[in-house]
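Just the one chain here, laid out as structure tokens, in the form predicted on its own.
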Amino acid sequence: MKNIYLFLAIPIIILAIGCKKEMEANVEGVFSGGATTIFDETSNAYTFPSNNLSTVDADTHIEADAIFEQKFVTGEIFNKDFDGLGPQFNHVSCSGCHLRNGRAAPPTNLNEPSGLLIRLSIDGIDDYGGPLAVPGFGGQLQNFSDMANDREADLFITYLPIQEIFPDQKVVTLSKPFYKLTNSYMNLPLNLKTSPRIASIIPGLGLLEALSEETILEYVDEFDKNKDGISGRANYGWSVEYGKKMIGRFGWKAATTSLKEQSAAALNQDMGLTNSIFPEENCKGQTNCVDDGVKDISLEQLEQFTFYCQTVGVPAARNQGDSMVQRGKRLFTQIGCDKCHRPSMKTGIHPSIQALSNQVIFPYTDMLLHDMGEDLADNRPDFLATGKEWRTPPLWGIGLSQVVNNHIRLMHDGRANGFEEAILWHNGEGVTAKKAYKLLIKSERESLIKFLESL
């Protein structure tokens, strides 16, 4: 008889969980991609294609997969389609980089490869209007490098603590990193402007690529014309596959134009991959660097590598019904995160794949520039965007950091341990939201960080 009720209970229960999962769909946000949304809350969240590709992109995006997560290798070694690493570089894969398509922290072992890594330049601009490279070292740092060839430098990070203190006399600590190059292979110039960037996550990206330039201009104010106190503005970047200028959608400055772009300037920079796009070793200027001519990467690879960025899906948001969850929304509207961090769109119509066409979506980014005040500036220009600009970070997915890679560090370079540390590093445009926050009383800000952790 206990077997009976057994089998009588398993049908109820899963009916149950049904009808949860679709009164959760109903609410407004759940579906943060669209059609392309994933519905899974498990370490693995960030790894699934899009929810509808055909079954033929699907089986394309698995393909891609092994690219991504390919470990390179300097010569023929191994494999003959993965050989071609270095001669300089910063990882030896993607994954490694971006564990389980997720965001990086900072590294607790600086002699070990690490999903951080230093942008350079010196003062200038170069040809095309972008940030100018530094003689013998180029436009990031490589601290890592084959057994033939010199790493640039070490990374060395001191850090000072930065107090913030409530009205109720809470206090929280902060760490503000400072970032020094030593044992660098030759002298590096005085004018040297450095820029720490950490890997940030992979779903979602060829829906913000779907987006049009009208709908990315729409919140455009950069002259603060409502009177705000928020002033985002687009960058505008080179393209070298087109030959021009566009408007820049990736990187934490937005200065990259498309994903094609991104994932070829990842693949030769950070790992050393010449390809179509980057086809020059990323050594040049080295007295030492020698190139054989030969494309690392294929252009059948890159589109495929490219494709893979493109199709992630993103996870659902969660607990959109619940009403601590609800609080923490109409609070993050009401003391203005939602100013930047715009909650809705809708994708235009993508140049080669239809899934990610016309979908309205829940990325929480308006894809524009904004000043974040004097703490979180790298004083390092790139293209327009100045030292204290940052492009708005897409929020969907972030609440399943901590389940993905263990750990909630945000910002460009990951200094912020958490929800209420990224909002108290807001200055600058974001002084407003920060100062709203802090005057909150103890339950609203936990309903507030509990509707972060939904996303």
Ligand code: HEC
The other form holds:
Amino acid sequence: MKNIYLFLAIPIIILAIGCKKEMEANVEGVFSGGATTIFDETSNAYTFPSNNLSTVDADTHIEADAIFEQKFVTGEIFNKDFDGLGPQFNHVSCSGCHLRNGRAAPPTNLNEPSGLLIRLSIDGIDDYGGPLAVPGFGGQLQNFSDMANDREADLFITYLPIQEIFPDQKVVTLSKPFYKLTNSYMNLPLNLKTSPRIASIIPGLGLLEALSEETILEYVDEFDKNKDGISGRANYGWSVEYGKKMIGRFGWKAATTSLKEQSAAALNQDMGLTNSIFPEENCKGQTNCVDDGVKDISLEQLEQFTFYCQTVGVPAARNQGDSMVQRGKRLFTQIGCDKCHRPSMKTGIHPSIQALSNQVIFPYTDMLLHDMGEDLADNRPDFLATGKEWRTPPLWGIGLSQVVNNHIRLMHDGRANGFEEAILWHNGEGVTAKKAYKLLIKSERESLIKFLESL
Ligand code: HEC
Ligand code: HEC
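The structure above corresponds to the form predicted on its own; please provide the structure of the form predicted in complex with this ligand.
Full assembly next; the chain just shown is listed first.
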């Protein structure tokens, strides 16, 4: 008798689980990256090629994966393909900062390479409308160097506590970081501007590159005509490859126009590797820095870095059928988070990768710049972005941060510890949403965070 029940029970359970998965898959937003979406919730969730790549493209992706992980070495002795690192650098591989393609945390040991870097400039703009480089230092602090050269400077961080008090008397203490450079190899100018940036996640970037310019501009409201206190606008950066201004998409201030330029800049600035787009060594005043004129990175290698960043699949949203998650999702809209974290859009035609074209995606970004207030400001303009403006970051995959990278450090320099702190840092155009969040009752706040965790 018992056995009969068992015989009946097992298929019913299997059927029930099957139905649940089926229902979940039908809830809007599960396929965060359209057909590129990956179904994996492990620490590898950010590391799979887009699900819909052709066999040839999937093979190219797997080859390129190796170079993203590759540690480069200084000098020209060891290995012809992977040498040329430095003389100045921040890290030795892409994945050193983008660990498992994920976000970095602010370093606990500032004397070790980390995923936090500091952009530099002085007052004024360069010939292309970008930040003006610092004599002797360039546009980024490289706090590591080869043996023949000095590191540019050491980084030093102090913190100021900021208290946020909720109507129900809950208190959260935020830590506001201040960045200082010490022991510089030559004098730093008095009007030095610094912009701290933490390494962000790699999945889905190709889809953002495939958005048409019109789609991005749909949400622009530069003069806040609808009077909601939010005035998103696009950044336009300089494309070295095309020799013209183009809409900016990448980086925390959307100053970079394509994944090829972002990769080329990372190679040159973060690792000291010259390439076709940025052929000059990144040392600006070091006496032992010799430029041999040979490009450290071949054209083919640059294509590989680019292709890899374009084709990492986005992990699916999870638990979308859960009632708490659904409540959180409603609240996300009710309190106006969706005004900048635009839930959905459709990609246009990607110039080279068909799998990225015409996908309905759920990135939760408008790709636009917003004034986020004084406390988040770096006071360092970057093309059209002012010192207070930041690009709304995508939220897809964000709920897997803990699983993939063992931390939930958020915002442009990783200052927020967890989702609630991230929300509490929203000021400027984001202040209405933050105030509305603080006014929610505890269970509503928990539902909203549950929703973020499901992305
Ligand atoms: C020293 C740490 C570091 C290294 C090494 C590094 N990155 Fe990054 N990466 C960052 C930071 C910080 C940002 C954000 C930059 C900004 O805001 O301008 C970033 C941003 C990016 C982005 C844009 C992400 C977005 O959401 O807009 C891409 C693509 C990228 N990196 C690719 C690479 C590639 C390819 C390599 C290796 C060639 C690499 N990175 C090496 C720290 C690093
Ligand atoms: C005015 C536009 C705007 C509104 C409204 C807004 N955000 Fe943001 N959000 C941003 C910007 C811009 C950033 C990045 C700021 C920075 O890094 O300094 C950000 C960052 C975040 C981050 C951290 C992302 C990361 O990768 O580090 C989370 C989480 C987030 N927002 C959630 C929310 C939630 C929840 C709400 C509603 C309570 C909300 N946001 C409302 C613009 C907005």
